[in-house]
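Here's a solo chain for you in structure tokens, the form predicted on its own.
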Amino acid sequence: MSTLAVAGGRVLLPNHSIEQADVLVDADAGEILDVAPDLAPEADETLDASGGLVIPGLVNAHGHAAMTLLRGYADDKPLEAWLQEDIWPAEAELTPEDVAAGTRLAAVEMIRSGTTAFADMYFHVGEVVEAVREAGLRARVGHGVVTVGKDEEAARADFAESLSVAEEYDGAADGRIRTAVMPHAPHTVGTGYFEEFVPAAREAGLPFHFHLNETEAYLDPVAEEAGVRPTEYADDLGLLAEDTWVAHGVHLDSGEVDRLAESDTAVVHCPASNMKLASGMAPVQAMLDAGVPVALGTDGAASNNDLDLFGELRDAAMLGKLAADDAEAVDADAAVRMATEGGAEALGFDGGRIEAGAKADLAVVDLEAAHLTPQHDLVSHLTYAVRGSDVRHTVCDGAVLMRDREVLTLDEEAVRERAEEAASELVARAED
């Protein structure tokens, strides 16, 4: 057994108390062995956390990693116009090599900002899997399904691909990669295709991930076709369940919130994307009060425009107060839980907390900075003051992915150069 000690710092424990302690990791098994003072002498390797706070690795529970190539390509538009006029035409030109380049760029950005696990709904999933394997991250991946605008043969093939991809890649990268079936949204996939493929996916034990009630425009097509709101429609189709997690949940009424809670379906709050696209304010505190599992996500970099989950922590807490008209809503403790334990639970990973037996997914935040002084309340700092650039070390599955702000698993300069080239060529094709 090879061991790693993250030593000399303070540690955020599962109850969000802070203690001076070391974290001892079984690097081979990727699990935490112990959390206690003076464990460094027992370890084969040490990461210096002096002056820092050891936290669970952050979990970005909804996104489209390769959209880093479209960062800054189209801004300041409402969602439907942004998708139809800019994003979908560009994505139609994506090659597998583009997805590989964009996903590697996303991986570097997430590693540098303390994210150790993420969800990805996109295309060319084999390239995504290979990038995740190289980066050393943990991920739940899937092929996004859209049937609108396609003939029956193409639509059925698209949904069938989501199932086959989920079965093919589940457990890849020594178990760090899990999969899901990922229909884009209730209104962008035809009812008949849901009725055909959902039972097959359930029979195979595959979870689901999809967009739900992101904007008001998501509501009308379902209401017109099915006569109910999208959450009830999804439930009737067998989509809601403990192993399902949905993105956004902005325009939910109280009945839909209750239905999500009763089915134990998790919701991923994406505050920056929701603000940028003027999608609305999700009722996060109402969901928490009802017992809905809530996680955090950045969405794609084209609508954020970064993958720094610490920014989402701050946005979630602040926007949650506005949405509830209550300064006590979505407090710092709740926001940190959404970004760690909540995300891990939504994606079905045994992480998001620092204790013996949990997955060794960790980040060390350097507290020696003017914007983190004084240190009255470090949970407050994680929500309202810490930036991704404050992360000093990142560990996933017991492996050190970044040491002293140097990414070890990917060649950052080469990744950036290749992404810049791919992005330029992609835009040129899209605008030709």
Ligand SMILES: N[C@@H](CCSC[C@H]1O[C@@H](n2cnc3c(=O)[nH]cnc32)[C@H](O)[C@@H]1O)C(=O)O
Contents of the next structure:
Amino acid sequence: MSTLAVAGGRVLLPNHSIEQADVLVDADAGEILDVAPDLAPEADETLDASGGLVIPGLVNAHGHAAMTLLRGYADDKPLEAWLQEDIWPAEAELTPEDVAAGTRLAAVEMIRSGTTAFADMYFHVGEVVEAVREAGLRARVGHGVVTVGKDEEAARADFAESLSVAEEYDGAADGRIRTAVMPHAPHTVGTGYFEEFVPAAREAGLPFHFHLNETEAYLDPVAEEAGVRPTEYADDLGLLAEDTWVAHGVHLDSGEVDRLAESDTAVVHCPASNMKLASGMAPVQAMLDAGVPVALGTDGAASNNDLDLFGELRDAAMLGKLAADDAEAVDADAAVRMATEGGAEALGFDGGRIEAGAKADLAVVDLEAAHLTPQHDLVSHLTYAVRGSDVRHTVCDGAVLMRDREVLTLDEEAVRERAEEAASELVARAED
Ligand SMILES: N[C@@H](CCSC[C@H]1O[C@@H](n2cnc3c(=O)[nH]cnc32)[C@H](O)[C@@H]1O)C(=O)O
Ligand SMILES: [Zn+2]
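Any chance you could show the form predicted in complex with this ligand after that form predicted on its own?
Entire complex below, previous chain first.
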């Protein structure tokens, strides 16, 4: 067994108390062995956490990683126009090589800002899997399905692909990769396709991930077709369950919130994306009060426009107060829980907490900075004041992905160059 000690710093414990302690990791098993003072002398390798805070690696529970290539390509538009006029035409030109380049860029950005696990709904999942394997991250990946606007053969092929890639890649990269079936949204997939494929996916034990009630406009097609709210429709189709996690949940009525709570379906709040596309304000405090599991996500970089999850911690706390008209709503503690254990639970990973037996997914935040002085309350700092660039080291599955701000698993400069090139060629093809 080879061991790694993250030593000399303070540690955020699962109850959110802070203790001066070292974290000893079994690097082979990728698990935390112990959290206690003076463990460094026992370890084969040490990461210096002095002046820093060891936190669980953040979990970005909803996104489209390769959309980094479309960062800043089309801004300042509402969701439907943005998707239909700009994003979908560009995505029609996406090659597997583009997805490889864009996902590697996303991985570098996430590692640099302390994210160790993420969810990805996109195309060319084989390329996503390769990028995640190389980066050393943990991910729940899947192929997004859209059937509207497609003929029956193409629509069935799209859903069938979501199932087959989910079966093919589950457990890849030493188990760091898990999968899910990912119908894009209740209204972008026809009822008949859900009825055909959902039972097969359930039989294969695969979880589901989809966009739910992101904008007002997402509600009408389901109301017209099925006469119910989308959450009830999804429930009737067998889509809601403890292993399902949905993105957004912006426009939910109280019956839908109760249904999500009863089915133990997790909701990924994406505050920056919701603000940028003017989608609305999710009732996050109401969901927490009702017992809905809530996680945080960036969504794609084209609607954010970065993948620094610390931005979402702050945005969630800020927007949660506005939405509830209550400054006590979505406090710092709640935001940190959503970004750590909430995300790990939504994605079905045994992480999100620094304690013996948990997955060794962690980040060390450097606290020696003007904007983090003084240190009255470090949970407050994590939500309101820390930025991704304050992260000193990132560890996933017991492996060091970034040491002293140098990414070790990917060649950062080469990744940026490749992404720049792929992005300009993609946009040139789309506008041709
Ligand atoms: N196989 C599908 C692709 C679906 S991938 C998931 C899709 O979600 C899109 N997307 C990104 N962000 C959002 C969002 O906030 N709401 C809804 N869709 C989004 C993204 O651009 C991508 O097209 C097809 O043939 O079209
Ligand atoms: Zn999305």
